[in-house]
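Coming up is one lone chain in structure tokens, specifically the form predicted alone.
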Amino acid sequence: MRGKSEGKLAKQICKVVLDHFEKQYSKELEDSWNTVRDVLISPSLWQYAVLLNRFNYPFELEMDLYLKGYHQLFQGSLPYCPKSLKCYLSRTTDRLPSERHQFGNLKKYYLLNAASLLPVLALELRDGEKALDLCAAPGGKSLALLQCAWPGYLHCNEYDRLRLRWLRQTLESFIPQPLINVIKVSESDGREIGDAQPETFDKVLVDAPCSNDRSWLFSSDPQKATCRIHQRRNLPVLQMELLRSAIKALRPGGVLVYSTCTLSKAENQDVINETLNSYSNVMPVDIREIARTCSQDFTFAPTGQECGLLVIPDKGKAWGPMYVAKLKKSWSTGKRHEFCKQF
């Protein structure tokens, strides 16, 4: 079944989108683009990590993964990596079947792009903190946050109604009722939450709507793909508006993580640079240590930022695209310190 699915996808690569990416990314990524392109257009090379659910822990599955050659991601390599977060990955494209939902039974694992965990770890959620996942669907990052800590309050927001349903299903499938009780799920416009809940949250995750390079490459309608490419120019405006709202919602001293699943500099580095230039009380946080300690499992492209990382798909490490940037809201609105300058 999987082979048929991948073969079908391979036939649907949209030349309009691929040509657009070719022009943009051959400049932005230079020599790396050829390898990235080869992975993106070949679903047979894509890999899937296995995030174990600590609320219904699959001991037998964990042993089976070991025997199949899987290894644990992030084990002892990062300053913040809770032991309760366990994710396994393989060097091959082996993929476990997705679990079917059974009422009353929590699922034991969640399949995901391993790079999706980097924004979660960068956020460093602690027990008892108030957290906001501003664009939460389909719910993988919210689920991963709950593997790391037991927050005092977690607000999961999703503006799109269909995606909101997906988010609710994910939470109901993996999270026990006592923890569900500290989670609020809303269908608000993320651009308005900052005004509605100013300086409320200790941690905010903005996994922003973006070009989503993997899915865009397989657009079946060239006309819709062309329209989407034109609309792409407006995405940084939306992303900036979401970040402004997130900054308002963040308490002084709180941490914000911004992420996308696109390679686009306009939606990644440029959005963060604009934010830093616009707010004197928002500071970049150096996260280059993540790249240094995770290079065995991920391939990183230069971003020119101390606060921003870009995971690019590579052969044998087909994770990403995933851009991650970390910011902190200071108590003062004064002059930015020297350490915050980009290099």
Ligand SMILES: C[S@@+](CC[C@H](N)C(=O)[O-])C[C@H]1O[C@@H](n2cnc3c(N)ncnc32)[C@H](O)[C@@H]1O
Second form
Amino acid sequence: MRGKSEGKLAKQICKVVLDHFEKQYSKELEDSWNTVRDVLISPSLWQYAVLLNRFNYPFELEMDLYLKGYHQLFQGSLPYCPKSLKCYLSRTTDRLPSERHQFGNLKKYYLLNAASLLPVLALELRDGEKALDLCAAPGGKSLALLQCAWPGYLHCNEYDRLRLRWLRQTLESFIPQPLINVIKVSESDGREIGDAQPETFDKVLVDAPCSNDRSWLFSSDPQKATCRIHQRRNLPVLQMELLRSAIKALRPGGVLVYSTCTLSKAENQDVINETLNSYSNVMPVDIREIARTCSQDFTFAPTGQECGLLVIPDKGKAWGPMYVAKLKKSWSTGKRHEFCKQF
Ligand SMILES: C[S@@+](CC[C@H](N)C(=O)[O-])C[C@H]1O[C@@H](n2cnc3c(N)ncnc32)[C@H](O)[C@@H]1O
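Cool, the form predicted alone is there; where's the form predicted together with the named molecule?
Everything in the complex follows now, all chains and molecules, and the chain you saw is the first one.
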């Protein structure tokens, strides 16, 4: 193991971005922002969780993690948590090295921000279901979905060609051939998939392109950072368009999870509220139980929504930012209160 801070010392905080966040998030998160900021600006405090690969199960590594004081995540009474999903956390910032690909061998573990598993668990994928991961690269959440269930069909889409290659590599390094055979990888604009495959999927994950607060803070070029801050205003439009497409691709009765790795209310709660206001056949699904059962390992900020959770980085729980919202497409286009009665 190597100290996680080793490779991170060279990171420089971009003052333009920090000032911008300071202004926005001190209003949106109020007092919590001070702690969130302290964690975000200190990569040495960031933690990485270890997701074990059920297709090349590392028994020895699991023992080793126990001995080193790691503990297993999601041991509580989550509404949905398949036993096949195993993820370990350390209380310290020690970090396993990334695993090298060895030809002919599947990798044994994947390092990730533990909060990335919350959208995956919220989706509740079951064996045999048809699922769409609309914005899939580099593939962390696709991989986690496949730890949970064996879908009948999984469509992983990514618009960016370079990142698409990364996605393919992730799938090939962790997933065995029989399961690869039920996965389709495509390079489309996610905004067009709804029209191309209407009412096709039981489950859709929209892990949307967003401000990505952690990486923005360390932008190396202040001019580019300023430009991105201006472009940031347009992200909710793209996010809404992706959601529109996802809703179209979902079969009636199907479930959609929207997630981002930003704290920004405009890209999180506002996008979901706008969607709910625009579609009479899309209903919020209450996921507050996830927050209740995971509060030991994650810190949540209030969102004012029963269908939306926001994980904020905290000391000793440096996961997030991660916003997760869950929606359901109803069978009828009737008014929301009519649907809620049958819910
Ligand atoms: C937050 S990342 C996805 C991370 C991924 N789900 C994971 O867990 O590894 C968002 C992705 O959306 C992609 N993207 C941006 N615009 C898109 C579009 N119009 N359609 C599909 N994907 C898009 C970005 O290239 C980026 O890879």
